[in-house]
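A single chain comes next, written as structure tokens; it is the form predicted on its own.
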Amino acid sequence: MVKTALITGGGRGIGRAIAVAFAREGIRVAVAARTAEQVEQVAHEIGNGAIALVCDVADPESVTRMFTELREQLGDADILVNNAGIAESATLVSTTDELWHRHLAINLSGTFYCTRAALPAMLKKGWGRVINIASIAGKTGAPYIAAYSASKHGVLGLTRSVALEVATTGITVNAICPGYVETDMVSRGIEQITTKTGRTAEEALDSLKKMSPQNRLVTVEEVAAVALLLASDEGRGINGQGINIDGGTVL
């Protein structure tokens, strides 16, 4: 039976790579983001009935509308990938209320809203996969990312709790915890480093690479490969885990 996957933040980076990998395996794909242009392009590139949906995961009403549109066009989600997220840096004393709440609303509450909306249909079918894109920052701390790290720690706590709640139902809930990945988000991070430190972009990139024992960034395809395993029947024994893809940065 053909499965249907919903991927938030599916217009670029990790979300796009997962969408492409899933479609290659015959999974029907819906990609969602706050703006239509990028996800429409991804859906067009994938073809095979892939659809684009507009959603602000921080808004529960928007999430409800997204799942209604998905159900009308492709049916219920068998696989949910909670990938939508933001990452901003600031010292703690300069972290504004808005920055703090923005990270919790998108990274943590967005994951909660989407998971809550997807679970009833999965429970009814007796099969489902929830894959949360977290971060190694959800397992450790680092300067200047208190809001981001706190939100990703929350995603891991949510992952573990829901995984145990549905463990006997045919549903698995897991998180993938990448290190620095070759994405636009990291490119923006490099820009911030160059602005604040005066280092060149190449020097900033090297500093990020050196945070991994492998001295490199993770690729989006590596993250997508783990997502494919977690989405498969063969991955059914993996539940409640936060799987690092970081070259050994966090052990």
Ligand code: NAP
The other form holds:
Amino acid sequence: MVKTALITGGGRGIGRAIAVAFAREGIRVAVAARTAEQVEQVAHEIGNGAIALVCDVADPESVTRMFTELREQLGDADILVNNAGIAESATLVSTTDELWHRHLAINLSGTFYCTRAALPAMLKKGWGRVINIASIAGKTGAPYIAAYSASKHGVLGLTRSVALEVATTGITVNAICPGYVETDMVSRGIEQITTKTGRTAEEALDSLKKMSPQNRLVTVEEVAAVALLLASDEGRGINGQGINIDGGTVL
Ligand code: NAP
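Now that we've seen the form predicted on its own, could you pull up the form predicted in complex with this ligand?
Once more the chain from above appears, this time first in line as the rest of the complex follows.
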């Protein structure tokens, strides 16, 4: 039977790559984000009945509307990929209330709202996959990213608890924890490093690569490959995990 996947943050970067990889395996995909043009472009490129949904995952009403539209157009989600996320850096002292709440609202509450909306149909079917794109910043700390790191630690706590709650129901809940991945998010990070430190973009990129023992950034396709495994029937024994894709940065 053809499975349906909802991928939040599917307009670019990691979410886009997961949508492309899923569609290639015959999974019907819905990509969601705030920027309509980006998700429409991705759905158009994928074809095969892929749809675009506009949603702000930080807004529970917007999430409810997204699931209603998904149900009307493709049916319920068998696979939910909670990938929508933001990352902004600041020292703890210069972290404003807005920056702090924005990270928790999008990265953590967004994952909660979408998972809560997706689970009832999965429980009814007795099959489901929830894949949360967390980060190695959800397992370890680093300077200047307290809000981001706290939100991703929260995603791992949510992942582990829900995984145990549904363990006997045919549903698995896991997180993927990448190191630095080649996306716009990292390009924006490099811009910020160059502005704040006066280093060149090349030097900033090198400093991020050096965080990995493999001295390189992860590609979006590497993240998509692990998402595919977690989405598969063969991946059904993997539950409650946070799988690092970081070249061995966090052991
Ligand atoms: P990206 O290129 O900036 O893409 C982020 C996606 O999330 C976009 O489609 C964005 O679209 C969407 N998004 C952001 N806020 C949203 C909201 N409130 N509601 C709905 N969609 C929203 O970032 P990426 O690098 O692909 O990151 C994807 C995920 O991987 C994030 O959770 C990130 O924390 C995680 N991650 C990334 C890295 C990395 O190095 N790149 C490493 C570890 C983990 P709109 O702005 O149009 O809404």
